[in-house]
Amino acid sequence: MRALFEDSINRILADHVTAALLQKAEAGEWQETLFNLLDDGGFARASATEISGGVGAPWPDLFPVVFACGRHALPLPLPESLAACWLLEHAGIPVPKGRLTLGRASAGTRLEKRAGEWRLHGSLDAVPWGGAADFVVTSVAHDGGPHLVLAKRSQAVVHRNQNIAREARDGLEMSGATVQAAVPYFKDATNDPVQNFGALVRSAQIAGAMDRMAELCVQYANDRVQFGKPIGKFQAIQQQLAVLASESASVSTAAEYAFAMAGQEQPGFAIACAKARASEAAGKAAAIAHAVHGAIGFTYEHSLHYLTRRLWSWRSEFGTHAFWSEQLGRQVCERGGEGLWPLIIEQQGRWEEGGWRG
């Protein structure tokens, strides 16, 4: 299934995610035709079971799909839809028909149960394509633990906004709105499930974008001639390309590791490793790519900025490098000095049991 996903998604996105489409998306135009194409192809619900219109694909098989979304700078919430479907099913909430996205609740947002109905008081900030989605999945602390919440976007007041990459990041205001469902989420009760799985997909998107950036840099270094030879022949450029390639490989490995762990109990440690590593590398990779390309990399006509602006945005979404590093530090400290090595061995064992493809 993994090879089929990888071939199909890369072919579709290579054919359809053009500079013209990206420019329309940046102008605020929802890409209905491409979303329907991906939905009809089974990608938007691939993580859901057949009864919900999916194929029940495990996270390791979905890694190349989300990686490709980053590599091609897809301006649609496909990664968010995969995460939303998976979270809903694992919380026992039926997956509704329609476009799904993820949203993080702002501070002070609360749930209330009144006359048998759940109501949401508060707002969701920077929701990916929140204004275009039919449903949003969020998590809210209630009764001492996270509750997974499914809400209709039509119940919210939408405040349009964009991130640095000009991707839609809308605010959804819900003042006592009735929600479709709200259930306790016990899979990893120590963390916010929406933040966890949002960070998971962003780590793979960052890996994909960095992989494409490395390709662009190598191609440009071989094509651009200065002082009678390609700039890629200069040792200083070669060193920068080597650093970029190393960072790209490191982030891809960390993200794929997190995808291998995502379907298991307590995936938080692997996800924290992946997002911390990806967020740290994103800025360094963008700086190297623009240094190699020189002035042309800053022009709107060149494709590099579609990737670098996404890296600058995604590195902060669903938790920064500092946030996830702190989470890792807390988990390590809880084990104590004697517990660090057993923790690493434990993760390696779970990785191998999880079917890591090696």
Given for the second form:
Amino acid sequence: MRALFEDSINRILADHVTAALLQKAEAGEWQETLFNLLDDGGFARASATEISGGVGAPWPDLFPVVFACGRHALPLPLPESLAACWLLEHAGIPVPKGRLTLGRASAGTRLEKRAGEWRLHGSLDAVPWGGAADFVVTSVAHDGGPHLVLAKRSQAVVHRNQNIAREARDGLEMSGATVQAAVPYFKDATNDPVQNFGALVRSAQIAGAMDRMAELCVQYANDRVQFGKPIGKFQAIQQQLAVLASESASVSTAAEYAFAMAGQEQPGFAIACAKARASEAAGKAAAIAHAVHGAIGFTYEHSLHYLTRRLWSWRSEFGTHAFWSEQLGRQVCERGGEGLWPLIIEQQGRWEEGGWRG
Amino acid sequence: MTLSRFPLCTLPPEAEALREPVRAFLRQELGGRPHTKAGKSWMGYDAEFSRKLGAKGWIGVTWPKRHGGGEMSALSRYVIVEELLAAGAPVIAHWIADRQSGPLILRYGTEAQKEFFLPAICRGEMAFCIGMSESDSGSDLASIRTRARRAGGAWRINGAKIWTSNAHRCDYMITLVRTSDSPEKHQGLSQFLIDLKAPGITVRPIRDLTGDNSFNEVVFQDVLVSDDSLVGQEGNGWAQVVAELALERSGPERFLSCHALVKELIDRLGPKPDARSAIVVGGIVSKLAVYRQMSLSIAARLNKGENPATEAAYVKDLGTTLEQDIPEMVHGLMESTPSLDGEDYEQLLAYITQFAPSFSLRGGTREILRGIIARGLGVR
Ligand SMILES: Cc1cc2nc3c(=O)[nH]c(=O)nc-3n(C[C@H](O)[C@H](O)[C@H](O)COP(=O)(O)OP(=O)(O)OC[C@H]3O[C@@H](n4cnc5c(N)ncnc54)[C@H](O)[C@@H]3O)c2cc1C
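Output the structure of the form predicted in complex with its partner chain; the preceding block shows the form predicted alone.
Every component of the complex follows; first up is the chain already shown.
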């Protein structure tokens, strides 16, 4: 399934995600045609089982799909939809028809059960294309643990907002609105599932964007001539490109490893490593890419910024480097120095049973 | 582009099965040692320890049984070596032979060489050193001038190697020499297996900045070696050295050299660190975990007979950068006074702070590795 996914998603995105489309999306236009094309192609809900219109693809097979979304700077919540479908099914909530996204609840948001109906008091911040979605999946602490919540967007007041990449990141205000479902989600009770799976997909998107950026840089370094030779012949440029390539390779490995672990009981450690690594590398990589491109890369006309502005946005979405490192650091310190190595080994164990078929 | 460069690797059950026995052995042998000792990591020398490890069958585990090996996979070896390093075991007495000299002999050596060297290495009784660098040839390794000339049925060697780690305690050196002149400097190089007790060899210790004698100068004056000492083909030295470097650059020793200090840092912070300290520790851990995946991926490719030399450069550059950052992070995080006669932790910090600059030198410098990566990218 993996190779098939990889080929077809890259083909579709290469054909459709043009500078013209990105500019329309940045102007606030929802890319309905492309979304429907991807949805009809089975990508938007590939993670869901067949009853819900998906193909039950395990996370390792979805890695190239989410990676491609990053590579091509896709301005649509496809990764969010994959995560939302997967979470819903794992919580036992039927996946509804319609466009799905994922959003984090702001502090103080709470659930209330009244007359057999669940109500949400509070707001979801910076929901990816929250205003264009039909449903949003979130998680809210209730009764001693996270609950996965499916809410209808039409129940919310939408406050438009955008991230640095001008991707829609809307606030959804829900003061006492009824929600479709709320179910305890204790699979990895130490973590917020929405934060976890949001971070998972962002790490692969960052990996994809960095990978493409490294390619653009190499190409530019071979084409651009100064002092009578391509700038890639200068050692100072070569050394910077090498750093960019190793950062990029390490983020890809980190993200792929997290996808391999995502279907396991406790994917928290792998996801934390992946998002910490991706968020840390993103800024460094973007800086190198701009340095190598000179002034042309600083123009709106050149396409580099579609990637760098995403990196600057995605690194903080669903947890920054500081957030995830702190989580990891606390987990490690809790066990003491002698516990560090066994923890790393235990967390990088075998994962065949969970669906990894590398 | 990078999507398949480091394909994920998971350790097979037979490799994992070695982990507990190795840990139990290490607990028994090394329990209660001071941290400073663990801090030396793979620079620690203990011939007795290496012999015990050999007796367990844990040296040369991938080699054929008829040569003393265990016919296990490179991934089984990976488990053994990473456990040794994580525990800070003193491994240098067998490390080089197990990692690169033995594999080189196995790949290019004659049957007689294999019979003579490999079983002794597996028993932990024969230590090797790497004779590549010379005083005028560091990064530009192919410019070496140590020379072997035919002398009847033998070879006469003149010249000098430098920075040879551990030569003063080793039995043999695999020495890269020039055997013929060629306008192309990568041609005309050959490798010899040289008994360091042979007449004409002087091993002169060089004190490193920590005060230890970790490396040496090895001078060859009319040293006569027989034809049987040539490894592989005459003139094929460069290709052989390059294959050796892939083994040398991708292992867990490229990100675990400071492991003792990381463990100590965690213990000093205690179970409830402040946010800033937790962030630093978590940052280190995320890199360790990811670099281990990359390194494992290379081990799996080596196991399949591939030569991922460029990928090895990625791991060494990323890993040694982390290793060098670690003592700096410790200094940035808490009040600590490295000292030579203070408590154990202060000595450990003093040792690692001083030794850290070498991490990105030994085995090829950062600039050279990045050059290799750049060539792989197609800009050189
Ligand atoms: C602790 C330790 C143990 C060692 N053990 C061994 C051993 O057992 N056996 C052995 O053979 N060697 C050993 N070495 C030597 C090691 O391989 C060399 O130090 C290394 O290859 C660099 O050579 P050099 O020191 O001569 O530095 P140089 O090559 O002189 O380099 C000095 C600086 O110039 C830079 N430089 C050089 N050429 C270029 C270039 N083309 N482009 C950009 N920058 C460049 C280098 O990156 C470096 O920053 C050891 C070194 C150390 C520190």
